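A single chain, nothing else alongside it, follows as structure tokens in the form predicted alone.
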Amino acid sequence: MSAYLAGTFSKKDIDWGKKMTENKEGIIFDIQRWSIHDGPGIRSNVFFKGCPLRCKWCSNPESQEVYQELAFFRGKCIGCGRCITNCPYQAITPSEEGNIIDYTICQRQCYQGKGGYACTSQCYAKALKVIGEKVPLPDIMKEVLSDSKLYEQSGGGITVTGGEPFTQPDFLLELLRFSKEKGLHTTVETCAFTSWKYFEPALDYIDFLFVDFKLYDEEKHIAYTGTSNKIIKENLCRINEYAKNHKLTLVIRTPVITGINDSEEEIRLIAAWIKEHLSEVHIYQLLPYHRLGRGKYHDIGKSYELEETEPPAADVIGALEQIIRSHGLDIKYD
């Protein structure tokens, strides 16, 4: 088990967790403690693997596939050649620029055939690493509950993010139930592209909900994320109806990408749609694009299409936030 899965957890809790999940596991790729930007107070963020969208600006490409992925960190490679010698499918070949990996062979033959990647155990330098880990519910809660006092003092709790948490709906529901059983404040970050049959039962265990509204136009949404936004809009309307009679804070967010959705018209359309359809939403946030995830694409054998895209200027974001305010919406939550 990873080093980050540590902490105090009683035998009663472990037994209860095992009973709840019946040996179910979630695939996660990180647990981030002491977060202050993903919900109220100090929080522990649990990152689920898997996402139905393929946003061209995604800063966590390692979160997209639900399975455990192979990553190659070239800067750590010492050129010992053990991975090449021990690869049963000849998926790794040497070159002057360093090893070249056919990730398709790795996933389809090695991972699916053997239930893991053969090369990682042979890598002295840890240049080859598996992204994602199958983790039982009690082990996740060890880490989360170790900061219970911080949650109590700050009004924080657990935030489930990703990837897309609803890609693993059953495990998400059990994690949320367990968290509420322990008195934790719960937050979920989602793109809302999922069946309502999965979303509806989870709402009773969610206190704070971030939903991404990336693009207004459906065709443009398909072009830049790979999916329609019809289901997202439908789910938002249903969530809004739920929030009318339940204690749920719903925040809409848009990642602002230069040249894609940073126009005043785009944000005006989204803000107007929120005002017309989401009576319970009072906060609409903008998340300026950043380039911090570019290197991750190379590590997992993917290409990044926005290499030349720059973050939006501060005055651009300021003008867009003025549009949001003009629609009677706030841009920050307390």
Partner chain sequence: METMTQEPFHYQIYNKPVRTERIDHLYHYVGASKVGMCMERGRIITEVYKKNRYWPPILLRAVTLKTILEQMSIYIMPGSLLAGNQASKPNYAPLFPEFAVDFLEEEFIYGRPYFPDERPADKIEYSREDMPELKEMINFWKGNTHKDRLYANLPKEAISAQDDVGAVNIVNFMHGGCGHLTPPWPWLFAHGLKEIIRICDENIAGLEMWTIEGMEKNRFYTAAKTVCEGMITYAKRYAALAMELAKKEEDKTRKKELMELSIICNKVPENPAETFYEALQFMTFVQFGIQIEDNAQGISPGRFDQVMYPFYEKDKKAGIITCDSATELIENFFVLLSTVERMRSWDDTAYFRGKPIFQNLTTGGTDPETGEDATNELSYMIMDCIANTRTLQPSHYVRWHKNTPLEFKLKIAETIRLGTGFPAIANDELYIPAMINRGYDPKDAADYCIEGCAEPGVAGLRGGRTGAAWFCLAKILETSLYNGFDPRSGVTLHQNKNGKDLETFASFEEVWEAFMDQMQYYARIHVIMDNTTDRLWEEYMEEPLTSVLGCTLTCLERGKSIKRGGAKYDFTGNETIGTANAGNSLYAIKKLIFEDKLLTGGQLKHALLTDFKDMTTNPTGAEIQQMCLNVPKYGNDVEEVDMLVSKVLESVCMELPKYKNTRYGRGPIGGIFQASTTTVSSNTPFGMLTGSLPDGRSNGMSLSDGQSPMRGTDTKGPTAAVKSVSRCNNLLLSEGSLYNMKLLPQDLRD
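Complement to the form predicted alone: the form predicted together with its partner chain:
Below: the lone chain, stripped of partners and molecules.
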């Protein structure tokens, strides 16, 4: 069952996301300067909010919903209690272990564009924070361009990531078009689960594209990410066609999760598929699972299913990379 169907990501959300971008405003949750693992050189990452997938290992859970969400950073709370009185819906209650937030009330009252978030208004310690901000295009560009000298020196540029950039397709297109106008090298990180009509126009403004290929088997893909990988495969083939006569670097990546897709068989299947269908792809990269996203689930009131999962051992990754190389593919892009 897809996230779409599961109701966590409704059509309404996409419509709302599209509406936002009509005014050339995007919903982003961070801009990270000096990023070094998301494309060539030193880059600035723009994180879009919203994603159609619900990967169980997701390290940016705050990026999944397209709408704003409330995060509570317990470590910062000084226990002044102002949020408790400020919330008109009684969503926050004090306890011995610190404040407890009933996120279902937040969902109902403040999420999905309704706004409010009165609890944050007097949180001087910034322990309560609204994740995701509507930011006008010029503001994003200003921040991104502030390091343009560094991009020149290092061969870097802008990377649009998320979330899934294509949940805000119109805004993405604007951002990419604008970046190219300013002479920036552009990279996009995507799961490619989107309509081709959004993808096609964007390609003209992308220099470097990372597409995640998470699991080969469709059933398994649905089970672990909430969506089928059929559209992803189709889009990949179309991108490959495009890349044949355009200057586009296409890199495939797989997040390697212990016990889910860390088998040699899995990687062999994906590598073989790439060799068979994607003539323009020369690099297939593995991203070993890490646990840095764990704490964030708690902060936004979600639960994390992979609590017990360990990062894959170095020799496991080494063996998988050997398989990739044996298919004539590189594992690194620079």
